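Presented below, as structure tokens, is a lone chain in the form predicted on its own.
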Amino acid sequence: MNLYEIIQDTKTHYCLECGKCSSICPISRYDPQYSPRVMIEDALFGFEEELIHNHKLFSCLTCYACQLKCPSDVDYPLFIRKTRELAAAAGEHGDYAHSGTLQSLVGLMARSSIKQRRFEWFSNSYRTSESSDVMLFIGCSPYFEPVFEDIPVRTLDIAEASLKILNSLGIEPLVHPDEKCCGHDALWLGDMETFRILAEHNAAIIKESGVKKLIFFCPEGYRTFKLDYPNYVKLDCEVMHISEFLAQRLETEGLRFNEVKKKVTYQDPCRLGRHLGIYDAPRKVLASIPGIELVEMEHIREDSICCGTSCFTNCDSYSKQIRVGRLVEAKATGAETLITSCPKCQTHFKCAMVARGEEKGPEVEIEVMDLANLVANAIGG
């Protein structure tokens, strides 16, 4: 695919240069050198070399804020993703955070024959079954543990909470010993070869397992399986985020939770919210827990502000200003806890509270918790 074809596929040629994309972009709000409108303009003028070697190409959060407001329906996030394919082919990849550790792990999962030890974290307190028709996708959570231990973030707590929730509903899910990264970051960084390898592997083991329902606690994995995999592989199972699954069970089975006295606010993750339109399910779950008081931030639902970094790339001072600004907004609600449904949101917000500096804005402290952990606490036992 060349730049001309990308312009046609993403309706870039319909751009009116109205500037709404740049005015709403969270990166442009802090970084005066970044502008979606200018990126589009460079493409339309045929400045392909300048565009694919522009370091700012990898700053876009692909959060979909601009795409939802574009009067011409230009798909800017898709334009960015496809242009990054050209950039990746030319050797560009942006600045990897954490010394590229996470990208290297994904590359190893895609190409190495090394057998994974994915059950080192697993507790016998939870019940699983190799013949279950429900699979809980754990994703990259086991690899996040050593990378973010200094923050600290333990994303496997979310996996354990999800298992506890499913067990409480009488479900013993399959947790597959050979699943691999969904490929979300590789896809959005333009590394299509890695993405295809991972997609084909995961689709094969899921087909072999015979599961009928695939549940995610990570919106990025969910989005990738629901919207992207069907373009490359065949899946014969239903995919759901755990918040959707819980909201559905609330309607069909009348779930009841123990009281949890807590004043909370909710962060809409980009992939769960703007990418997939899921805003009500998490709030319905929160409303079902006795003692929970939900107070909303100024920017919510489709206007929610991203946590500041995508694909662990180009995480700079501007990214940190975005997430600190969001934390300040959360704190201003009077909530004691910021609830999210995305492991990466939690990671980035906690990182902002640990890695302080003058360039990152005011200090702010607020508890950050995943929705699955809150529900698991409400289940008790």
Partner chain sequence: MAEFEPQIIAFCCNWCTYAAADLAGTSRVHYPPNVKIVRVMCSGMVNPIYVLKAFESGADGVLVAGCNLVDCYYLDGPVKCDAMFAILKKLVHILGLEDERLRREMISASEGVVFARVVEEMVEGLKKLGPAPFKVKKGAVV
The other form holds:
Amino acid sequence: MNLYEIIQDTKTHYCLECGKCSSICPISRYDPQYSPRVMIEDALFGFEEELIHNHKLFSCLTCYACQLKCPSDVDYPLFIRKTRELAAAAGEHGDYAHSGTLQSLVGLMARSSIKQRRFEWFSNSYRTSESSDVMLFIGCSPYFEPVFEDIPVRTLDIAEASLKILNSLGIEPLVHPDEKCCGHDALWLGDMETFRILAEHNAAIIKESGVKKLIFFCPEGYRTFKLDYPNYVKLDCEVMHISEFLAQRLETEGLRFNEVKKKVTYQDPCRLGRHLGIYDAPRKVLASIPGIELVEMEHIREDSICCGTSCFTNCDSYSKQIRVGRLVEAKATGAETLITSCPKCQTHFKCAMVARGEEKGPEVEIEVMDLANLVANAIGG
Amino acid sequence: MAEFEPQIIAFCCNWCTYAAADLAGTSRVHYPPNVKIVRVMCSGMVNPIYVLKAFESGADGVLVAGCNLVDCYYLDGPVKCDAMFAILKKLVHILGLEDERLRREMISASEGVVFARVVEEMVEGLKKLGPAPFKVKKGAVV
Amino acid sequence: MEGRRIGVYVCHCGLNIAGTVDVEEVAKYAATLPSVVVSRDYHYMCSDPGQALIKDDIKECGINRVVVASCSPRMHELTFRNACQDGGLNPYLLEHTNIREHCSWVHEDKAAATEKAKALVRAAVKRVYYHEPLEVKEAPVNPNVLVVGGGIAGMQAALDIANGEHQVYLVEREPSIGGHMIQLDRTFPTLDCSECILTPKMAEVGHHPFIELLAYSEVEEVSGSIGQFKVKVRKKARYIDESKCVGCGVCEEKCPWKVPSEFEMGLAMRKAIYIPFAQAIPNVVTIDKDLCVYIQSGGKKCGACIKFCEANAVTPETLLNQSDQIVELEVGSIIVATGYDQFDPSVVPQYGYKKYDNVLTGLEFERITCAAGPTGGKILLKDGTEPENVAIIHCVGSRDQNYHEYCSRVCCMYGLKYAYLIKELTGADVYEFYIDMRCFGEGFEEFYKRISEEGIKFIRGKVAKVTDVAITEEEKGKLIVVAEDTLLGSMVRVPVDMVILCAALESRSDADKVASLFGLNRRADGFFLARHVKLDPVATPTDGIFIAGCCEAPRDIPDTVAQAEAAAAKALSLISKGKITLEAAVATVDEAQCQGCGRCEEICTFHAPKVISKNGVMVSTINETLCKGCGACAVACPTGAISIRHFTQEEILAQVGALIEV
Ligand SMILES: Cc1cc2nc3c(=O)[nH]c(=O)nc-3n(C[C@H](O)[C@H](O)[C@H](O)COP(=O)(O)OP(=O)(O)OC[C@H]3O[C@@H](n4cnc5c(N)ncnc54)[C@H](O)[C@@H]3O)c2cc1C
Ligand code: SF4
Ligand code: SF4
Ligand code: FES
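What's the form predicted in complex with the partner chain like, now that we've got the form predicted on its own?
Starting with the chain above, the whole complex follows.
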């Protein structure tokens, strides 16, 4: 694929140069040098070299805020993703956060022929079954755990909470020891080779296991399986986010929760919200827990603001300002807890609260919790 | 078929382990050529990505070595290195890698012989384990 | 990164390398690597003609990056850096790789050694590609020195520097210098009188033309770094006119308000207007604002001092309107000599300190034996009688997991000193309860031996308790010391009149504040950490800041003085050099990348990074005079904002990625 084809494919040539994208873009809000419109302009002028070597190409959060507002329906995030493929082929990558450790791990995972030790964290208090037709996708959580232990973010708590929820609904899901990263980040960073290997591997093990339903607590994995895998591999099973699954069960089985007294606000993860249009399910789940009072932030649903980083790349000063801005918004609601249903949102928000210098920035401390953990608490036991 | 020759990359701090390897040289203590040293100023400078990158580029084993706790030129680099290493170990463990492929040592400047011995041990151990299970990514080498 | 022109030089080192490595082949191979424009092998690269090759190629072939493959960079990196510089190239554009110590000398198989040498050269070429020119900076050193703490350590250091005719500012928190030593009566093992040897030194400090004494003052703020510190000192108001006061003491006599004297360890009283002790330097009075009724009543009551002061040093004006002054200093180095605190034995309830009248600490006993002290040097019980028997308990709060694990080093000796004095002055029976006698210094063992021969009773055992509950007639009215005599293996109960507790020396209660003020680190035991315990005992992780005396660890006076002189020598050598050379390969921050999280600030041992607010955004900045280039911050930084010059991630990853041929 070349730049011309990308422009065609993503309807970029329809751009009116109205600048709506730049005015809505959370990065442009803080980084005066970043403008989706200018990126598009460069592409339309045919400045391919400049574009693929512009390291801001890797700043885009692919949060889809601009796309929803674009009067010409330009798919800017897709344009970015495809242009990054060109950039990656030319040896470019953005500024990796955590020195590229996470990207490297994914690369090694993809190219390794050995069995991972993914489930040493797993405690016997949860019931799983190898012959279940429901599978819970664990994703990269086991790897995030050590990397973010100092923040501290415990992504495996979300996995455990999800298992607890499924068990309490009488489901003993399959957790697959050979699952690998879904490839979301590789895909969005233009590393197609890695993405393909991962997609093919995951599709194969899922096919072999014969599961009918695949449940995710990570919206990125969900989005990747639901919207991207079909372009590369064949998957014969239904995919769902745990919030959707819960919302469904609320209706069909009249689920009951214990009381949890908490005033909360809710962060719509970009992949769950704008990418897949799931805004109601998590709110429905929140509303069903007695004692939970949901107070919404100023920007929600389609207008929600991204947690500030994507693909652990170009996590810079502007990314931090986006997160701080969002946390200030969350605090302004008076909520004691910020609920999200994405492990990465949680990680990014908690990281933004780290202030270990003597001098501190704005006060943005607030409890951040995954929806699955809140529900698991409401189940009790 | 020729015998498998494992590739080892060693990150050695300038002030102790690198100097120990120098001493092994000046005292003509022989060890197998499978190891290649990357000089870092302090073991506390070793970033997990250096080690992962070594595996990515085809290493079968990696050694991270520096001063003893009390000898560090920068006072407490080894403590920082240990903390980094603990996380790194967890990560490669989850990846499924044999723990023996990753080794942390404190070798002081006077321990040329210890350096040579550690390399020998690693080479022997890695020969038994066979090649690291990673296929090198195309274009990974800068 | 266009325009890289790399020159590669492979050394034979006679046969040292060429005997095992096919150097010609390595050079030929190097010539095929990208960006390499010249590749040569030569017999001895470090020789003048060898170096000339590099210099000529810089000029003639326009090479702008150099790789030398020869011996260890620990040996000749500097040689080749200089060669680059002489050739007109920035010295940091060199990469030196080791194919001798790490290759030809340790391997036998020629083919394998040659392959390895090629790999090392390949990796060096990849790495040098990213090298950037660095500037070696120098900074001037301000010859003034600040000494903090006017105990024996601080005084000695100040005098050594001032005698070299360099300006010293000596800041002492108390109204007078002297520290703990001036409270001591006689000093072991020679038993010379502390006051007699110390007061001349105090006077010298007070009058020295190169010492500016800032007593009754405290350092409030330190900024800058080695060579140029800026210091703010708060000179506390004494509420008198120091320039007029002659120290006659009339006001003190007339002042009706009293509290227990700090100097006398609470064993005597002092007034609201006071000189802490007779030989105080500076010899001026100080007013205890909280106690002074005139000040507290806003000038409505008392005022005795005003009436009686003939020098006009105390006036309503000084009493009511004087306030603290901030003095700003500029110095090139700082010596911290803030000393120790005596452990408070009342936290060990079984010893009965503060519960029983005649249980004393070491410092209290020092005051009691001192001729100028509250009892005029007579060893007396609270009721004014002489004791018939005295117990001395060692290791109170020292060598005890519950309090301090360490040995306080001086207690055995001052315990022996007390035994001697008690015997000498009262003839009372003396019992020393010890765990081990530690008499390691010059003349100490001899002193121990001499005391043992005086009929002192040594009981080896840690005292379980001191009680006044008598179980025999003989014990009635006495303090009974209960212990196991571990040498006999039996419990003993020793009835005595007086108990002296050899309380530990511990770090100052405000050591954490002082540590953060001066960028010092503290050990687990609370004392300040030296740069290297053995080889750099007075330097600290912060360049230009030195420590001396008991703030570093408990020690006796001779050791304290030696350490103070060492610290002074350090400061003097800085002054005599006049400038400092800064490390070039240090950390830098990419501000757009930084998130101001402070992880770098937290991890750096040398306090180089500081997170500050720039236009409302938090970013880290590196103080290059403090940074040592250890690289820890770059590992801790989550965003990649920090990198270490000459050891950037890009450079190291390029090198690592090229080591293995695939
Ligand atoms: C009971 C007892 C008996 C002893 N007998 C002997 C003996 O016989 N022979 C012997 O060799 N040693 C003896 N010692 C040890 C001796 O006291 C010490 O070696 C010596 O006093 C240490 O001196 P220094 O200057 O380090 O500390 P210090 O004497 O504690 O002096 C520190 C000075 O710094 C000042 N200061 C503290 N903090 C600050 C601040 N933040 N700002 C400004 N100023 C500050 C203090 O006011 C003080 O003046 C004895 C110790 C004890 C406890
Ligand atoms: S650790 Fe990195 S991101 Fe955090 S303050 Fe320091 S330089 Fe900035
Ligand atoms: S390189 Fe080392 S000394 Fe310099 S700022 Fe970083 S941690 Fe501190
Ligand atoms: S200098 Fe060797 S480990 Fe720090």
